[in-house]
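Below sits a lone chain in structure tokens, taken as the form predicted on its own.
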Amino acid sequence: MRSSLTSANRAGWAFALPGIVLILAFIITPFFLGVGFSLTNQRLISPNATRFVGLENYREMLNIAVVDLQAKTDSAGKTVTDADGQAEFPRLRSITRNPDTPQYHGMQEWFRWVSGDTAHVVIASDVVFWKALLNTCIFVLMVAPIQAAIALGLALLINQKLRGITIFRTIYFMPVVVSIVVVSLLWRFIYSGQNGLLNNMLSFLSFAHFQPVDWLGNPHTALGAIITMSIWQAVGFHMVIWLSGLQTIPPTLYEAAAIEGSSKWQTFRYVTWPGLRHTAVLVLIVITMQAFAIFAQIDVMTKGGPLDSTQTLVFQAVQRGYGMQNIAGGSAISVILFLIVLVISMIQRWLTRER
């Protein structure tokens, strides 16, 4: 018995042995490496020795702060107002090159509020990846629970015995297996805003009176123009797996909501609902993880424009890592998402748990 066992696992070992070694040398492996670079000054291509920097790249991309900047005044102690009434402030060099103030040196705006005589300038020393962050959390709250509600609905719907059902899961499931570069290339064209269809359509629903628009060249409408076509391209996927957990579901609960003359949301609520809760943690965390690491979306459409509206984690990590080859910054940036992917995960994971 203790031989046959042996030999079992000494098969079972040698089978697994390929895949741990390429999980180790394409995840894990590099996955530590990303750790060590980020607290070096590692570049891609460079002259220079590498040097230990601790924490500064975390805290050279973290570094925020809002300051106040009050209103002009002359002489009489009167507010200074521009020619359209608003009133004037200083320029805001007057505190980033100040030396009094030099924990403010280098810092650049990100965007301000005016309350009165005051402006509220909120202020980093990286101002990209700070709209990056913002750009995919954006991303992810809205992605998330659309698709996933979306994805609900078109399972509820086709989990059904009816004659040509197969063909609508085709249909649904069709854009996932399309190439991500080929989907974006497409609703590039769609979002055009010269010909594209889009604009086409509600020209010819509004009989004309509608203005085109550049939906990826405007920076109020370049994110959610993405956010769109992300949704519509993976949402058959999600389909597919809250339909196994459908699947799964006895029909024999359904037959006595049924006996119980339960109303269809009664039934939904009750029955289908806490029958899908692990599938809707597994569809969560998958939809979280995959919007976290949007890229191909960007890079084909908007290259992170206008005016960094759609840039996003993943996004500036390539592009700092290999485009200015800065593999600290890049790093960094990777284990910032890693760490926030983490605790949204477990986050998830704990409000969805069996109470």
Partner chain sequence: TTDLTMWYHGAGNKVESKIVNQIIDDFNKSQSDYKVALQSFPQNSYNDSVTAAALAGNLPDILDMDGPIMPNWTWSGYLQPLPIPEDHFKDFLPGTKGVYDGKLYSIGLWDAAVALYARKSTMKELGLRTPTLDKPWTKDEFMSALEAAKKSGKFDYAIDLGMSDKGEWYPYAFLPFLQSFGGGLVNRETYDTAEGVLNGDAAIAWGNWWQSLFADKLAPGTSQDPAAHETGFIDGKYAFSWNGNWNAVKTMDKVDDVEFLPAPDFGNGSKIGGASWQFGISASSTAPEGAAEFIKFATQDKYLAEFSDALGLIPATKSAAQMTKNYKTGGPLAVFYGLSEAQAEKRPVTPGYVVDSKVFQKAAADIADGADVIDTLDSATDQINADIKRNDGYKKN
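None of the values given here were measured: they were computed from a predicted structure. The term rigid core refers to the maximal set of C-alpha atoms that superpose within 1.5 Å between the two forms. Positions refer to the first chain, counted from 1. Compared with the form predicted together with the partner chain:
- Relative to the superposed core, residue 90 undergoes a Cα shift of 2 Å or more between the two forms.
- With the core superposed, residue 324 shows a C-alpha displacement below 2 Å between the two forms.
- Residue 70 shows a C-alpha shift of 2 Å or greater between the two forms [criterion: core-superposed Cα displacement of 2 Å].
Switch from the form predicted on its own to the form predicted together with the partner chain and give that structure.
Keep in mind that what follows is only the chain, not its partners or any molecules around it.
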């Protein structure tokens, strides 16, 4: 229903206009330029003319297939096995570099699973992209809930009326004010595999039972290490957002709840949490967006390694756009990222809509 009284076409436009113009000029326009690039073979620098290639860049990135490898057999027709008794398979290059299967040329293995004498290999033209996509999703799925929850916990903790609480408030916030680049540099020392602080501390705390871990050098721990550090760095910011949400809840509601005999948890459940609805939407969306944009940590700490275990989409977009001078490819990643995040934020908003 359109309301005639609150409608103020001119005032409304006038107030929003500066913001809209700026966003249009400096975000939307370049973004669409980028979308345009992703449909060409645009290079960062090149004397060659730019060509329209349609969805070629996307096809190259998304192209994926499953091929089967049959275990090697000896002259007797028996399956050759290696030392561990596992069937041995021919190399993938017998397919990807085989003139008979040109459709698989230029594709690499992403992962495989073996059933009996057959190995099913998922191959893709752009394995790194798929890995980056997967890692980014893992990163977001880990960081968003954990960071939001810890931040809320901290906010509740420092929302107490205690002497000197602002000191703690400031301390918890401190990592936020330090640039993520700086933080990543510092944590590289902490995570160091041989004599890193973390290893030494853990070993001290466990009375030397702890085996040093090469946190950033081990494909199994690298992403986790980066997740932990990212949460550590940004949690203070979200704590402050939660805090300001907490402080907008009218004290009388707490009083009413107290009178009604509600316990701490019940007060949280029935008063605090519902009162934080707007804030929760905000925090979740902000964290998700920031998490999807993860770049600096990777750039400083691992450059996507080891073994692509920390590749992420934005890192890849930058790597391609600048490092590999393939602006078209980089733009295509950005567009895909945009679409993913758009869908997610629409789902998020739908889930948290006003009912």
